[in-house]
Every structure is written in structure tokens, then in C-alpha cells.
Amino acid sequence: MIQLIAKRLAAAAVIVLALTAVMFFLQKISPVDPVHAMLGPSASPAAIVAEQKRLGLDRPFLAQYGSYLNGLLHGNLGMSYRTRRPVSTDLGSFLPATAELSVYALIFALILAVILALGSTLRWPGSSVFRLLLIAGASAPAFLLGIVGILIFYSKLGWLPATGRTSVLNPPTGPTGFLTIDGLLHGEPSVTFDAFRHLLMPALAVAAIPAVSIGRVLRSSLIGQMRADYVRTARAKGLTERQVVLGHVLRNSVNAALSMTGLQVGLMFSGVVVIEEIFGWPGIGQYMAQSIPAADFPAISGVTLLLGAGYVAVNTIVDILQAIADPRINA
């Protein structure tokens, strides 16, 4: 096991590194002169000489590199040539909207794929319906779920706010960052319970193709190991079925849907740059969109450096628990 999480790891660092070179290497070809955009168009030669010595631009390309990564392993990601200021101090004012939204969009995600999976199994009445639903929102974009869902639980029925991240004035800022578990650790449940509301309906936009994915996974893994041999001697002791299901077959047939989570969160992770548009939610994802047409490039590559660790750390953690899961993995 040791062995195991040794090489995921160094393939983590790996994978990791290659995306700062391919990072580094885009911002060289950028036609955005980062001494320019520093400067102004109005800078005199001697500023513009002074500032690519400071820069350290005037060195060889491989020495920029390490300077770079130098950079990157104390947390600098460059200036934002936007909101003139560091990007590392921007991500971390976005940061925490953004993983609130991450997370209960991977709980939801996870819920959901175990009801669909579990529900088809065990045919739960009503599991077809429910099914049905979820392939059918599977079917469209995260971007569309989410106008659809603002028009029919903001504009029509009313019982969901459209935008933003809550409505509280002066709402906690820590420790955590979570507005739902800040409330509660502030004595405020009317915060708690109002940033909910406001994280609904975006979380669910960006869980509903992965949790149709998961759960496709999930069933398949579960409908194959039911054909197992100690499956039959299972029911031959007399367990009824969901006792073979939750207490022999689930942790069989978690590692096809535990890889499957690995890949989604990607595809979350872009669902999420999206949605944050969509709902006005003040994370990393608005703060890119709105780094884009101004071409901040050190703040679309903090951004992209971000998410890049992110997936790869969480594929880290899938393959880990995989093992766990199942001890016949090896190194």
C-alpha cells in the first residue's frame, strides 16, 4: 500500500509539472507583453528595461522556468494585469465559493448516482421515474439545467434565488469559508440555511451528468457481481436482497464507479466555470470569465493551475481508495 501511494503521488508531481511547462510555455508565445501590461502603452524605455530586469525576462528561457517554478512553489502566480494585484491573493478572496460549490455538487453527484444505481437494482418503486429523470438531465448541458431551473424555481414557483451566494449582510468570512458550515459555527442558522438555498440549484446544474455517469457505473458493477457465486450462498443463508446488496455486493462493485468519479470531476470542474456565470456566484470561475477578454493571462494560468492540481489530486485520492477497497490492486 505504501508502495502504492508512493508512485501515485510521484505521478501526481509529475503530471503536475508538465502542465506548469505547458503554463509557462503559453504565456511566452502570449501576445500579451506582461511588461507592457504592467506599464501602460505610455512607459518610457527605461521603465520597460528596469521592469523586464525585476521580471527577470532579460535571463535565459530555462533560468525564467526555474525562476517560475520557484515562484509557484511559494505561491506567487504572477500579477493580475486586470485587478492589479496578486493572483494568489485574488484566488484566495474566490477560492471559497468555489469549493463550497464543488463539494455539495460532488455530494450531490454521489447521492444521487447511489439512488440510481441501488433503485434500478433492487427496483424500489418509483425507481424508473426517477431514472428517467436523471438521463434526461444528463441529456442537456449543465449551462441549460441551470436557466431552466432559474426559470421555473426563481421566476415561477419563486422558491430559489437566482444569483449570488447569499442574501445576509455582513455574512461570517470564516474559519472555513463555507458559508453553510460557517453559520453554524457563528451561532447563525438563518446564514446557514440561506446560503443552502442559494447553492441548491447550482450544485444540482453541475451534478446531474455526473451523477447519471457514476450511477450507470455503479448499476453495471453491482447488476454483473449479483451473478456471483457467494452472491448465490448469500441468499441461500436466507438474506434478503437488499442484504446482499448493501452488505456483500456495494463494496464489490465500488472501484469501476470509484474511477468513474475520478474522470467526472473534470468535466465538474468546467461545469462549474460555467455555472458560476449563470448564477452570479463569486468564485474562480467568474473571476476567469472575467480575466478572459481583459487576456489577464497570469490570472487564466493561476486559474488553470488550480483546477489542473485540483483534478489531478483528486484522481490521486480515487486510485488510493481504490486500493483500499480493494486489496487485489497492487503497486
Given for the second form:
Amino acid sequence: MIQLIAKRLAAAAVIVLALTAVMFFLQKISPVDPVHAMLGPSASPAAIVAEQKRLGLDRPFLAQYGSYLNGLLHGNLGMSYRTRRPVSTDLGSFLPATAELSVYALIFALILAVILALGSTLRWPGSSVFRLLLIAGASAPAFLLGIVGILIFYSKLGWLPATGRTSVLNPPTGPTGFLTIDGLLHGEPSVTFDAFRHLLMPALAVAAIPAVSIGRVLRSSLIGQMRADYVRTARAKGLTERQVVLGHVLRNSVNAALSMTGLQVGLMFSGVVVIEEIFGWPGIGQYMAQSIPAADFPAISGVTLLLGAGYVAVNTIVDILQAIADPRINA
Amino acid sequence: MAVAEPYIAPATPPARRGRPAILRAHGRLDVAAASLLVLVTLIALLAPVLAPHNPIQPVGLPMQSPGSGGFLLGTDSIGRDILSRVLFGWRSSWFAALAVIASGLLIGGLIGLVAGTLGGVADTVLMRITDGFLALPAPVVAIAVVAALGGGFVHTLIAVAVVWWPFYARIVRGEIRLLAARPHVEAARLAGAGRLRIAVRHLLPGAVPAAVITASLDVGNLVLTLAALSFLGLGQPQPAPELGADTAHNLTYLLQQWWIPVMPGIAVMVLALAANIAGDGVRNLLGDR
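Could you drop in the structure for the form predicted in complex with the partner chain? We only have the form predicted alone so far.
All chains and molecules follow, beginning with the one already shown.
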């Protein structure tokens, strides 16, 4: 098991390194000249040469990549053309909001996936409704779910807020950066409740499509497992259908669904970018969405590196979890 | 990144039923589903004929609600016909998705074919590169690629195509490896067929059904991904009709004139739904043989 974890971690490191090379290469082919972007069009030739020297642009290609990597290791992602602040500072202030949204979206996606899979697999009158939900849900773009949610639950019913993370003026800061947790840690459950109300719509809008994909995979492996011999044995020894499904079949079906979860996180991140823009969620997705029209490549590449690393991390964890769920996997 | 469930050919083919798939009762349903692809393409092709108005020019009072003034889906903030914009947006979304799928099939198929046929070092190197791409969050990397290339519709298509082939390379390579162990390939080799001939005549045709099935299940995902990129401003520039961008640009009207941002979003959903249902149909028809 330790060997497996070491192998997976090494592979993850290689992939993140490859991603940095891709980002460096993209920066090089980008038509936006970093010197002009920082100094503006009316800079003097002397200032341009000086800035090129300061950024190291006069040095050989590989040396530039080396110092770029060195910078990354020290948390230097360059300066944002738009906010004129270091990208790492910007990301640091926006990351907690995105982390909280993504974690809740993932939890919602998993819960919904299990409900959808069980609801459409087991024999009961509502199962065809669930199957319909599976097909329709896979086709709804996240932004449509977001705006229809705002129309219904904010505009029409007035149940949920439509923008931002919190309506508390001075929410407690730290230690986790998750308002739902920090509120509890600071003994202010009202903050937690308020943050949760803000989270509900954006997190569900992000979760819907991943939930359906995971649910479909879970459903097909559930159906496959239900025909297995051990299910017949379990039924024959008098277990109820519920005990058979929850106690035996679910664990054996979880592996394919875990792979799908890992894959879906990548798609979920693009949903996060769109949804944060709609809900005015102060996270790195909104930061990226606003950097796109400004052609702010350092900011975009910073967000991409961060989300890419997050994706690789999630998939590494998935690999390890799969080995735990099914001890036959060990390579 | 293609996240459709990959189609894996069953290890033991199900026993052949008496009549061909098309004539069985549930086969007919599948044919109907698969023919949705034709319908969607027809709507896309005929958009200029079907659209009642010019999608770019104001043609009526602004902000008319759906149905009023003869505008089925209403008009937008400057009086353009939303139905016409949705039809043209449908056209560009659909053709863009088809173009990316085709390039994914072509690039991924070629790489999968080369890796699967040659084996050895070439296989290892190509598949490591493929796995590297698969290990990255494709939509996010696509955004970075467009940002580096500098916006525009063609750049967006290139960016998505760059991240969309690895899945197909995996599928095709897997099929080729399975086929390469089959007796008919050995027979061809003994008959003196060259590597190229074996690859093109004896291996490639066998990999086509799995690739086509995966592609048809994948179009819906691609429609959604391209709509999300368009929403973020990575599509054709205004005033071109684009489903995602039309929603994004009109968010300010959401609470008063809901139909202006919602209608293009519903069009994306209908397009993706049709593609998903058709994909299921294609899988059932081709996968059943």
C-alpha cells in the first residue's frame, strides 16, 4: 500500500511538472507581450529593455523556464496585468471561497449520485422518473441551472440569496477559510447558517452534471453486481433487499463510480468558473472569468495551475481510495 | 476531456438474435433516437431558412415577452428576434461540436492506431503523453490555451481540439490491441501483408464502431463545454448569435425580462439532450451486433 501511494504521488508530481511546462510554453506563444502589458503602449525603448532584463526575457529559453519553475516553488506566479498585484496574492485571497464551494458541490454531487442511482435501479414506481431525471440532468448547462435557480428560489420564492458568500458584514476569518466551519468555531452558528444558504444554489448548480454522470456509472455497476452470485447467497440467507444493496452491493459497485468522480472534478471546475461569475461568488473562478476579457495571462495561468494541481490531487486520492475499497488493486 | 462512459466492447458478444437490430421493436426506438442526429443537423443547416428574421438587426420593439408581437421567443434588449438568434446559435454550436469531435476522432484515432499497431517503445511514449493529457482538467486547460492564443472562435475550437483527442486515442488503441491478437490478423501477416496494410485494412475497421459510439455519446458533453466557454466570452465576438454568450451578456435582464437570458440556455439544453438521446440510440444499435 505504501508502495502504491509513493508511485501515485510520483506520477502526480510528473503531471504537475508537465502542466507547468505547458503553461510556460503558452506564455511564450501568447501574442500578448508581458512587457507592453505592464508598461503600457507609451513606454520608452530604454524602459522596455530594462523591464525585459528585469523579467529575464533576454536569457535563453531553458534558463527562463528554470527561473519560472524556481519562482513557482517560491510561490511566485508573476504579476496580474489587470489587478497589478502578484497573482499569488490574488489567488490566496480568492481560494477559500472556491475551495468551500467545490467541496460542498462534490459532497452534493456524491449524495445526489447515490440517490439517483438507487432510485433508478431498484424496482419501484418512481424509477422511470429517476431515469428521466438522469437523461435530462446530463444535458442542462450549469449556467442555465444557476439562472433558473435564481429566478425560482430568489426572485419568485425569496427563499435563498442570489449573490455573494455571506450577508454578515464582518464574518469571522480563519482558521479554515470555510465560512460554514469558521462560523461554528467562533461560536456564531448564524454565520454558518447564512453561509450555507448562500452556498446551496451555486453548489447544487455545479453538482448537477457530475452527479448525473457518477449516478449513471454507479447505476450500471449496481445492475451488474445485482446479478452476482454473492447477491443470491445474501438473499438466500434471508437478508432484506435493503441490507443486500446497502451492505453488500454498494461497496462492490463503488469503484467505477470513484473513477468517474475523479474525472468529473475536471468538468466541475469549469462549472465553478461559470457559476461563480453568475452568483458573484468571490473565488478564483470569478477571478479567472474576469481575467479572460482583459487577456490577463499570468492570472489565467495561475488559476489553471491551481485547478490543475487540485484535479491531479483529487485523482491521486481517488486512486488510493480505490485500492482501499478493492484490495485486489495494488499496482 | 471526454467524460462520456467509454464504450467497451463486450468480451463475449451477446448471442445473435434472429432479426437485424433495425427490425426489432426496441431497435426501432433506437433508430428513432439516432435519427435525432439528422434532425438536429437539418435544423442547423436550415437555420437561415427557418429563422423568421435577421438575427443581428433589431426587428421589433425591445424586450417583448415570448409570443407577443409575433415573436415566438420574444425580443432582446435592443429588439432582435430571440428565435432567430437561437437558431443561428444552434447552428454554430452544433457545427463547432461536430468539428471538434471530428478532429478528436482523427487525431486520437491516428495516435491510437499508430500506438496500437507499432507497440513497443512508440506505444509506451504515445500512451504516456496521452495519459498526461487525460490527467489534466481539459476544460480549464482549454481556457488557458485560448487565453494564450488570444480569443476568437477559431482559437477556441483549436484549444478544445487540443485537449479533446486523448480519450479517443485510448479507446482506439485499446481496440487495436484486442484485434491484433485475433486470428484474422495473424492470417493476413502470414499471407505477407505489410504493416500498413494490416493496420488500415485489418485493424482500423474493427476499431471504428467503438470510436463512433464513444463519439456519439460525447457530442452532448462537447456542446455543454463549448457553451460554457462561449458564456465566458471565448466564442465569436458580439453581435454574432451565440447561445452561451447571449445568456452571459443579458444576465442583467434576468429578474425583469427572464426570457432574454433563459431562452438561449434552454436551447443549449435541448441541443445537448437531443445529442445525448441520439448517442444512446447509436450505442444500442452499433453495440448490439
